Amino acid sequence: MKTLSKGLDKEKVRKISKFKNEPEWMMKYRLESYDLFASKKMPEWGPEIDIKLDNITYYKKVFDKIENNWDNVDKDVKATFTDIGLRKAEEEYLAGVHVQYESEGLYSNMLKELRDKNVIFLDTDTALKKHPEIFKKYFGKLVKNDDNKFAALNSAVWSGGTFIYVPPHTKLDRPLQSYFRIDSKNMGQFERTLIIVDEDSDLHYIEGCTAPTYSDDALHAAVVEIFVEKNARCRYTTIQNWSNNVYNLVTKRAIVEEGGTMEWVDGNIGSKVTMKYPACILKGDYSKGTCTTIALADSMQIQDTGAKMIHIGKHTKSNILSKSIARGGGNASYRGLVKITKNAAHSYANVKCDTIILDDKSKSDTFPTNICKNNESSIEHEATVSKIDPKQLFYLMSRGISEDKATELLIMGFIDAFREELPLEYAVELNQLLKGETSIECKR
């Protein structure tokens, strides 16, 4: 095992780029970022980030190689992932598997007939290692280190992710898919994803994130970049389950090409803190970007989410669909962008926030903000919060359904379009995790 101190300075920085025995170019990349980091504020909008980060470990390593064979993985740790879903019966439907543990990849595996097909699908650190040219042409090229505190943070101490290369004219019948786990007090994950999805080609990828309630906090501080070709496809499935010790920090981003489509899936249960706007760039003429979320805020949770859409193509499309429900005294809030750019003729963008408040004590904000910059396209925003409603509460309680289970049916048909969305046994499992929250109060 492999784990650093508390806290982080530049020593430790330069500790983690040898651990991983990686290329000078990296270690200056991280040092530079370094930098950045403790140069650059805390957000000064949004909610309070009120984690002490010299708690943090930035870097532990548990296991020594990464398993093909689920079999061979830690018996512990199997049983782990085990309980939050991940069973080796499931990549009958899957394409390929990544599970990765604290800061470092446990296990990886692929079909057979991808890898015929050149499709690429590594933890980070070994795309590195097998692929740096390709490596070094996209990362940090959208993301950049200097983009924000939290996304500098990252760009020093990165660790692990997945990295997903779809050739050109290639279509992925089944999803790859990716969990990641923090099991430890005070950690910090800090993964890299990097997904590039080439000509005429189509990728589904979901992952899931965890972690266990610790009385001390945990950050999670992700980079997500991904680079859609022309008339591409990439569709990105994320159902996260933070324990509400995390704070969950990401910066999510996409750049789409001529005629490509980007799809954001995104599902926030739990965290502490999260504040995440995943991005389509819509570069290409006739480029797609469409985000559908979904937010759950319980007792002292807040729930900062939204999405961004810049059109600088002509004929450009995007759409937005947020579901946010707050209950116990959580806060769930939309924040997001449109802007459509003076070159981007003809575009169109739709922002619909929808959200639900269950008690009292419970609020939601909707931050948006939608630029238009010519004459020619347009922008439509419409925002709903809304209780419960009692009469459609009393109908179902007096078919015999208790209160609770009424309101959980309502509150089930309130996230069906977000449902929708995701392959059916993903549906399920978000079904449990609403489910098991605790159960849900409603004050008429």
The other form holds:
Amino acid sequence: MKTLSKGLDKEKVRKISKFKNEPEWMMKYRLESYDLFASKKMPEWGPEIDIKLDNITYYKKVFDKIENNWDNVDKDVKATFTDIGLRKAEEEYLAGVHVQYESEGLYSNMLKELRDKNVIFLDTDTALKKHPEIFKKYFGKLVKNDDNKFAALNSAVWSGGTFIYVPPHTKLDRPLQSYFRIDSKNMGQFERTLIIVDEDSDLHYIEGCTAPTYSDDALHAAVVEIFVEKNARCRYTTIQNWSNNVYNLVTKRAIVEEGGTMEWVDGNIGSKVTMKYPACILKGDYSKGTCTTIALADSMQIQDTGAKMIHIGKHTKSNILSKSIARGGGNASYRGLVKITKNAAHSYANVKCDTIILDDKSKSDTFPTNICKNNESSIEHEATVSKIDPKQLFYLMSRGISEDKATELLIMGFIDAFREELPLEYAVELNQLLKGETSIECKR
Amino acid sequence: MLEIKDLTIKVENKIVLNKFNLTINDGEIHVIMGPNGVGKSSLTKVIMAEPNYKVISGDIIYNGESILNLSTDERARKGIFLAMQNPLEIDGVTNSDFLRTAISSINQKNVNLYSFIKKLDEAKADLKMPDEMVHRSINKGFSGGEKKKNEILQMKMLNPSFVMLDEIDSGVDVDALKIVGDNLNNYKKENKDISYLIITHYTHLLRYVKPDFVHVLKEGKVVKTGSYELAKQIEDNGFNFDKIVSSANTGSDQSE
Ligand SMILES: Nc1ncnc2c1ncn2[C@@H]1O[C@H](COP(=O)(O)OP(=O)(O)OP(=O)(O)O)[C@@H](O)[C@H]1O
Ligand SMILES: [Mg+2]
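Follow the form predicted alone with the form predicted together with its partner chain, if you could.
Now the full complex is given, and it begins with the chain already shown.
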């Protein structure tokens, strides 16, 4: 086991790079990023980030190597992932699975047919060693290390994450999934994900995350960069169910070339504070971006989520559908940006944010920014805030359904458009999460 | 058996029923008629514990027990069913999820999927409802008549013992009305002890479903009780009371 003591300084950044035996350029990049992190202020907008950064563990390696056979994985950890349902999903439904435990990968495997198609699916550290050319070409190009304070932090201390390269003209029939798990108190997890879907190819990637509940805060600050090449399509599905002591501050961005499509499907159920606004830069003509999100803010939770769509190419289209649920005193807010640039003629953007507030203690705000810089394009925006409709509740209850169950049905109905985007297995899991079934603790 | 005793209710500070009395024995079919806004739907809502309808005094007794302290869902689980005048649309909740949840709530155990689908298929066929309807959101995009049929579908699926039908015949075309009538008759045939409380403005449905009693509701009370003949007279003459009373005196109906 390799663990850094709490807190962060330049020496520790250097140590992480040394542990990993990285090339010189990466160590330099990390150190430069650390300086940016140290000099940048916390975001001046959005929820207060009241985290003691000195109290966080920035690197912890528990297992020596990444296994490709569950039989070689620590017995208790294996049992945890069996309970979570990941192993069943792997057998029945997925094309490949990667698991990260604390700072490093734990398990990684994919179907032979994908290897035969030259698909690369690795943890990001291994990818840096095995595929340095592609890595250097794309890494940090979309989310630069000066983008925001937490992107700078990630760039300094990143560890693990997923690297996917899908070669041209390659369709994956089944999704690839990564699973991120934090088990230690005060842990910081800083995975770095880099996905390239080359021309005419198609990828569905699923990301899941959980952590057990501790009284002390943990930090998850990930960076995700996605390159969707000409006529390619990438769908990125997240079901985030961090425990409610995790600050979840994630920068997710995709750049889409001509005729390409990027689809974000983003479910935020857990965490203490989430700030996450998946972005599409629609660079190529006729490129498309969609973002379908739900956020559930329960007691003591703040979900500050949304999406960004930047239209640069002509005839580009984007669609944002955001569904927020606030209950038990939680705060679920939408924050979004749609920008149609001067060049992006004949483009169209649609934004729809619906919020349902279940009691008087809970709240929700909407912060939309819509900018359209040419006359041939348009942005449509619609926002609704509602409560559970007592008439609908009565109708359901008049058929013998209890108030709680009826409310649950109405909430499921409210997020139906999101559930429809999920693979069936995950829709079932989501139902359970929304019913408040507790997350599974690690047996280790 | 349902007994309503001296029931006074109010909605939005307006007294709607005033010392209202009605007893419906097992197996009986009762009809309530009355001018618009007189409180017919309010009666059904208060029996179903709609929170806007407040009981000021009196009692509602079902099978020997007061149900005033029971919530809407508890009353439904006792076998009381209301087919509403204006069935609601609920986006995102499919008819089949809804029905499965309702049946498992009433039976207090999980539904056997196979027997559920079989029963649903039969009910759909009986009502000549298209297959895909059950996978759509509750009443979403249903025509007025389709919504009414959907209420009957729910009744057939949930097996209630006391059924209130609030204007189930309005907005329903001639063929659909016959289908609804046949289904009500068959349901009664299969479940001898069930009783109906039918609210209507016309006699169309009553030609299929023969009532035992027809009541006229006015000023918060039943002002007259008769048989099917009374319904016909109302359809011919309206609620012009003198005419009803005079014809009643010559007819066989008993007036209050
Ligand atoms: N939720 C409500 N809020 C305010 N007033 C109501 C409400 N429900 C009913 N009322 C009033 O109570 C009275 C009785 O209404 P109700 O719907 O019971 O009439 P009805 O006899 O069913 O009429 P119709 O034949 O038109 O269906 C009406 O004056 C109506 O406006
Ligand atoms: Mg009415």
